[in-house]
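Given as structure tokens, the chain that follows is alone and in the form predicted alone.
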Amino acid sequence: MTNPLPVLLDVDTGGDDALALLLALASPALDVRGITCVAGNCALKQVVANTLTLLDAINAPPVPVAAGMDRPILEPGLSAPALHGSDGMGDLGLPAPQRTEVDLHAVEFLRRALADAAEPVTLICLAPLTNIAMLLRLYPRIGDRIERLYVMGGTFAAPGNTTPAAEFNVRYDPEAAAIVLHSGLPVTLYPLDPFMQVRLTKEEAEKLTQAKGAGARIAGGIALHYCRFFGMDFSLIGDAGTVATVIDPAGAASERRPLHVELSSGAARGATVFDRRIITDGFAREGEWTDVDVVTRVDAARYRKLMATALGAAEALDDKRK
């Protein structure tokens, strides 16, 4: 049996990314090392909140968990999304966390984790990137300990969801986006397009809600509120894709494509551009681009039995959906 990849989190949870946490969590192929948090969702003491809430909802080993950036770089921030609930995680009713976060800021601690490990690291970066950018600005070296980055952020072909132009989590922080992704760091980047192919129906998250373990029940009842809250009849399983791929990247289709991040004050600020075009030779790109391998589509089926077989509740799905 292959040895389980080592990874950090860096989260803003979120109950997307506490579904994305569940399943890193669970999964055998992932050695989770620690889970750092950055204000994006919800500020940033109720991000650190809903993360140790989770961990002790479903009794994980004591991974240690880092508070990070409380604002991005040079805006003030977003206001948080309300579809994610008063406390940023579905209204779940919880209870309040035992476990405590380390004593380190999440930028020293990425550092250290890091530094000391005995082989490059994974990052599985699904918030707003601040955390990230202000590691590789103060310690320019440790990207030679970075394996690759799969980050959860922009558009591909399709439109934004926070502005037309442009996805949360690299519009909350547009100058974090372009450090990163312009760094020249091995990248994958899971943008909106395949982010919003792989579903729960409701009916499959009602059965979620009674299956035996607490991880599967916590997902089925995150996404039971994003169905009512939209008032759709499915939910997405979100930030949990670019999970998935890490975990099975046969899974999904990419392209490696040049990638350009906007941060103009105008209405594309935040957009992630991409040179889509068949000829480029004697055509000139303005600004600065920088070639990452994006995720264009994913086999939706595939993840969704990864989730819930890894939640212990592979039962649950309606295994005729495509």
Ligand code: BDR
Contents of the next structure:
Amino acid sequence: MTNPLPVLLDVDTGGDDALALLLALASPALDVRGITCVAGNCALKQVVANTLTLLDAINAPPVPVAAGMDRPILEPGLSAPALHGSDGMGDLGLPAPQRTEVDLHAVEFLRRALADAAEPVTLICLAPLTNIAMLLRLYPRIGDRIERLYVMGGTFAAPGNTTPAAEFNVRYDPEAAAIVLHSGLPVTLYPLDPFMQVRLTKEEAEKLTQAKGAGARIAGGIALHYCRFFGMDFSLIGDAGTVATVIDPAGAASERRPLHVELSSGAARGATVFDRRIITDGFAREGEWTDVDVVTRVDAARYRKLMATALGAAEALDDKRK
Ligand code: BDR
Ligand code: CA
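The form predicted alone done, now the form predicted together with the ligand:
So here's everything in the complex, that chain up top.
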């Protein structure tokens, strides 16, 4: 067996960030070295509280949690999306956390965790990129210690979800996204296209809430919350798909494409523009462009199974579904 991959997760927990944390912490393929929190789905204080609450609820080992940036670099934060519930994590009524965050700003925590690691560490970024942008600007040489960044953000061919053109994590802090995605570090972007693909049905979510493991029960509760909020008979695993891509890259199809993060004010702010033309040589391309690997689609059945199996609840899935 190969050694687990050392990873750090940057989150705005957030119901689907909670699903991602549940998968990462349950997977023997990953060694979670720390979790950093940033404002996004909810205010920073709530993100930290939700993350600690989740770790307590599954009796997780003492993974350090650090609080980071409480707003975007330039703009005031967007107001929190209602879809995640009044506590930002599906209103499951979990007990208040006993554990506390570390006494270190997330950016400083990341610097130390990366500098102290024996080998370069993979960053899994599931939130606005403010913490990571600040890290790269404050410590420009730290990039040598980063194996790869897996970033949930943007869109490839899909429409936006926050504006017609832009996805939430990039639109919340476009300047931070531009700093990180144009850094030249190895980036795998997990945009809304695959994000929308991996689903759990309402029946599966209900079965998960009856599972033996606390992680599976919480995942079921969160999925049911989203089904109810949207009045749908399915829910997405969302950010957890990014973690699945790290654990099982063979389940994802990706392309290497030039990417531009649009920073102008107006309708296109926060859009991720990919050069998808067949012939580009000799044709104009204005603004800043950087090659990234972008996940265009995933094997949804494979990732559903990966998630449910990691949570010890494979029997909750309807095998016939894709
Ligand atoms: C992203 O925004 C948040 O609502 C989700 O947690 C995810 O990271 C999707 O646009
Ligand atoms: Ca998120």
